[in-house]
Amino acid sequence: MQITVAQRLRIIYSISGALSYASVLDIGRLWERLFHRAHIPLAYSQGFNPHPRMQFAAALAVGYTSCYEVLDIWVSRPLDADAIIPQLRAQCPEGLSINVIESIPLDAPSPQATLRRMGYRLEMESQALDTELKNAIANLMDSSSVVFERSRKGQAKDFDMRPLILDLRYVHYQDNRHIIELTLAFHAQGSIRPEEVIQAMHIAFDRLYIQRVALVWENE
C-alpha cells in the first residue's frame, strides 16, 4: 500500500446505459477495481483506515447519463497519461467510457472547490405542444423567484431555485421528445436538480431523460 504521492491525474469519462443506475458509491468501488486490474499504482491516505486517494467533481444522480464526468486520482509513481488510456479502457464495463486523461498539479484545487456551473440536456416525452413548453420556460425565466418546498432532515423548508437557474432554453422536437438545454449554478451548500426545474414549469410529462453534458470551473 503506497502512501507516497508522485502525480495527480484527472480522468474525463462518460456514463451511459444500465451503469447510470449505479450509485456514486458503487461507481467509486467500480473505479477502484478497474484501477487494480489495470495495475494503476494508486496512492493511499494515511491513518488507521487507509483508502485510495480519489475525488469526484460532482456526484451524478442515479438515473442520469453523462458525457462529461471528472475523477481525480493520486498515484504513487509518475505515469504517461496518454499511455494508460488503452489499458484502462480494456477494463471498462459497458456504459463506462474514458474520454481523456491529463496530468494536473498536485496542489491544484479540488474539483468541487472551483466548480461553478453544470450543463444538462433534457429529453422529455410529453403531450404538451412546443409552444406550451416555450411559454412555460419564458414565464419561469422572467420570474424573480421560484419557490418550492424541500424536505431537509424531516422538516419542510421553502427554497428559491430561481438564482440557480442560469440558462433554460427549448431546442427542438426530435423523435417524439422535446429537447431542452439547462445550465445550473453549483453550490456545495445548496443546489437543485433538473427534474425540479421541470416540475416548476408545471408541464405534465410521461418520461424525462437527463444527461449531464458539461462541468464548468471558475475562470472558464
Second form
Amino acid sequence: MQITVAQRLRIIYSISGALSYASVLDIGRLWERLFHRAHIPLAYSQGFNPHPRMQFAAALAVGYTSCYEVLDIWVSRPLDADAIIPQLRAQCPEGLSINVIESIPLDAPSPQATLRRMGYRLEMESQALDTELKNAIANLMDSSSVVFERSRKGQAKDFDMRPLILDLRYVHYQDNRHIIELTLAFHAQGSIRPEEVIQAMHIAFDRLYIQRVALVWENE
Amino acid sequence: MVISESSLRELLSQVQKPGRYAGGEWGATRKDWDNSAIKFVLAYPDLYEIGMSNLGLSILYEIVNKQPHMLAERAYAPWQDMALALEQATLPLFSLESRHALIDFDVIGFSLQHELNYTNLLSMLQLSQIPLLASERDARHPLVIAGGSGCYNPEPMADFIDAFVIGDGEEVLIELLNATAEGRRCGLRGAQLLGKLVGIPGIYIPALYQPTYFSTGALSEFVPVSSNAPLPIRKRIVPMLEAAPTHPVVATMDIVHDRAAVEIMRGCSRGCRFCQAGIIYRPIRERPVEQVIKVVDQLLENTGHQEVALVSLSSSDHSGIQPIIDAVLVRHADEGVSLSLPSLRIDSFSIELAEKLHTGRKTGFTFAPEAGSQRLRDVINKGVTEDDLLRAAEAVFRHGWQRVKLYFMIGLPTETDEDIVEIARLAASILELGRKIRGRMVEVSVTVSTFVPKPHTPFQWAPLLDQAIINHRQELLRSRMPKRGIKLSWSDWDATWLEALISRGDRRLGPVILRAWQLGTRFDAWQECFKPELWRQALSDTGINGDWYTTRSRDQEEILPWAHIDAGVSEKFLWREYERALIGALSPDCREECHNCGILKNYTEELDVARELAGSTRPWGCP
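Please give the corresponding structure for the form predicted together with the partner chain, as opposed to the form predicted alone shown earlier.
Full assembly next; the chain just shown is listed first.
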C-alpha cells in the first residue's frame, strides 16, 4: 500500500444529540464526506478500492455522547492545523463539534495502540438516595473481584470487571440526577461498558446518560 | 406535540437501529415551525434506508422547502421494534426534523411506489393516532394525500387517502399546498380543505366518485357524485425538467443508495410493452448537458459524496450522455469521484460507457433481456436480438468483468415452455462465451421474476398466470439450466400474487387491505415479515375472490378499475400495442417514429411552454 503523505493531523471532537445514535462506521463515513466538502486533501491508499487513511482512537458506543473523541487523518499536502478549523466547522452536521486540531509526527503511535484509560461521566435518574449510591460504589471498589456473566456467541462466560475499573466516584446530585465519574482501563483483550458497572452496583434507575469525557494515553 | 429529547432517548434505547429515527443529518432542512403557513410531511411507507434512497422524495423536499411560507419534513415507516416502543410509550409517530407528531402537520404526503408497502401506510396512520379511513377523519386531522407510480391505480387505497396526486409532482404539489394554505387562512382543516382542491388538474379525490358493478363483478360505471369533479383525471406533466435538487439530505447511517443522484432524463422511448414506467413517465424530457454537469458539481460540493448516479429509465439513451460523462470525468476524476449509470441498455455503446466509468474493480454487469426467445422478445417489444446480447456479453468479458447478471421474466403473454427452455440455452451460451474468454472464474447469475400485468400498459388486459403453470415453468427452467457456473433465483409466488392482487384491484380491495392489516400484515416486501396466509384469510373474511383480480384476463369492453386515471396515452394506443404484441410485431423507438400514443395531442399547452423554454420546436423525445 503506497500513500503520498505530507502530514498527520489529530482531531479532537465532541459528539452530541442525534449523532450519538450513529455507529462508528457511520461516523467514519460522515467524516470522510465532511473532509471532501471542506476540500481537505486526504491521503488515499492505492489499489482497486482506494480509501482514505483515517484512524479512530476508540469506538463510541451507540447512544453515548462524548466531549473527547480522537481521529487521526493523513493528508497529501501540508495544512495549517488552526487555519482549517473554521473550514471544517462550516461542514459539521448537528451534534458534531471540533475542539482542537493538531499536527502530530507521521510516525506517532496509532491512537488505539497506546490508549490506556477512558473517562466517563454518568448521569442517573433514580429514586435511590445518594447514600445508597455511595455505599454501592464503596462496596464495589472494596471488592477484589466483581464477577459477572457475559454471553458471547450463545455461551455464558464469567468475567471479572474489577481490574478494569480504575476509578469510580460519586460526584453530586444535580437537576434530579446523580452524577458519577468512572474511569475504565482500555485493553485490547477485554473491556467493559459503563452500563455493566452500573448493573454490578445493583441500583435501580429510570434513565442513564453516558458521556465519554476523556481518553488517556500511555505516558500521559 | 413535540417528542422531547428524553422521550426520544428512551424510545431509541429500545431499538436496533436508532439512526433511522434520530434525524439531524447533513442537509436536513429545519424551518421555523410557527412561521410556516403550511406544514407538510413527506411520509414513506418503508424503512429509512429505502425511503432515503428515493430521488422523487428529495426532489419534492427541496421544492417545498424553497417556498418561503412552507415547510417540508420527513417520516419513514418505523420497524417493528420502534412501532412497539411508540405504542408502549403511547407516543405518536414523529417527523425527523422538528420531531412533531404527524398529526400536527397540515398535510401528510405518502409516496406510493410498491404495493407490498401499502400496509405500512396504515401502520403509520395508526401510530400517528389518525383514523385509517378517510371517511372517519375531520378537521382535527391532517389532510392525507398520496403520490407516486402506485397512484396510477389508486382504487385499492381509495378508502384511506383523501386526495391522490397523479403524475409529475413538482408543480401540482405546490398548487395543492397553496390551495391548502388558502383554506387554512379561513380556518379550514383536514377534510374541510378538500373542496379547495377540486379543480386542480391532476388531483383525484376518491370520495367524489362512485363505482357501480355488474352482477359479474365487473365495473358497470364509475361516475362523479359532484358536478365539478373531473373525469377522467389526467396526469400532470412538467413541460421541462425543473431544477434538480442540489442540497439533498445526506444520510448518516448506511442506506441502500448511499450516493448523490441527478435525474438526467424522464421518460423512455423504447416502448417495452410490459413496462409501466415507460408509459406513465412520458414524454421524454432530457436535462440539458450543461445543466447536468453543473448539478453534478454542486452535488459533490454540497454532499461530499464520491459517487454520483446519472439516473433515468435508460441512461445511455440521453442524447448527450457521452459529453456528460466526459465532462464530469475531466472535472472530477482526480478527486476520486465515480459515476454510475443504472439501467444500461444491451448494446456496445452502453458497454463502452460502462468501461469508461470503471476505474475500480470490475464486479458484476447486469443485462435485462427479459425473455429467452427472439419470438417472445418481439412480443414484449424489447428490441434486442440474441446477437446484440452475445456481442454485448463478449465485450463485457473482454473488458475484464467476470460476473454477468441476467434478468428475465416468466409468465409473459403468449409464453410457452419453449420460451423457458430458451432462457436456459441463452444463459448457457453466455456462460460458455465467458469461460472461453475469461476461464473458469466466470459466474452467470440468472434472476427470473414472475410477470405481473400492470395498469396503463399494453398488457393490462392480460392475466397473471396460474400458480401451477408458473411452478411448472420454474421447475422446467431449473431442470434445463447448467448445474455449474449459473446461479438461478426466482421470485416467491405469494409475493407476486399479492402484488398482482393489489396492482390490478379496485375499490373493493380497500376492506381486504384493512382486514389484512388488522390481522397483522406489516412490511410485506420483507420476506421475514411476509404472511401470505393472513392475506388469504383477509380475502375470505371479506368475501372477495382474489383470483378474479389476478389470473383473469380482461376483454376490451371491460371498464378497468383504473380507467378514470388518464396517463396521457389513449386506451386505443395501448390496445393496438397489445394486438401487435400478440402477433409479435415490433414497434420502433418512438423518437424515430410517432405511434400516436396521445401525449402530443393531450399536452399541447405543456408542449408550447416547453418549446419556448427550450427554444426548440422539438423539446421532447417525440419526433
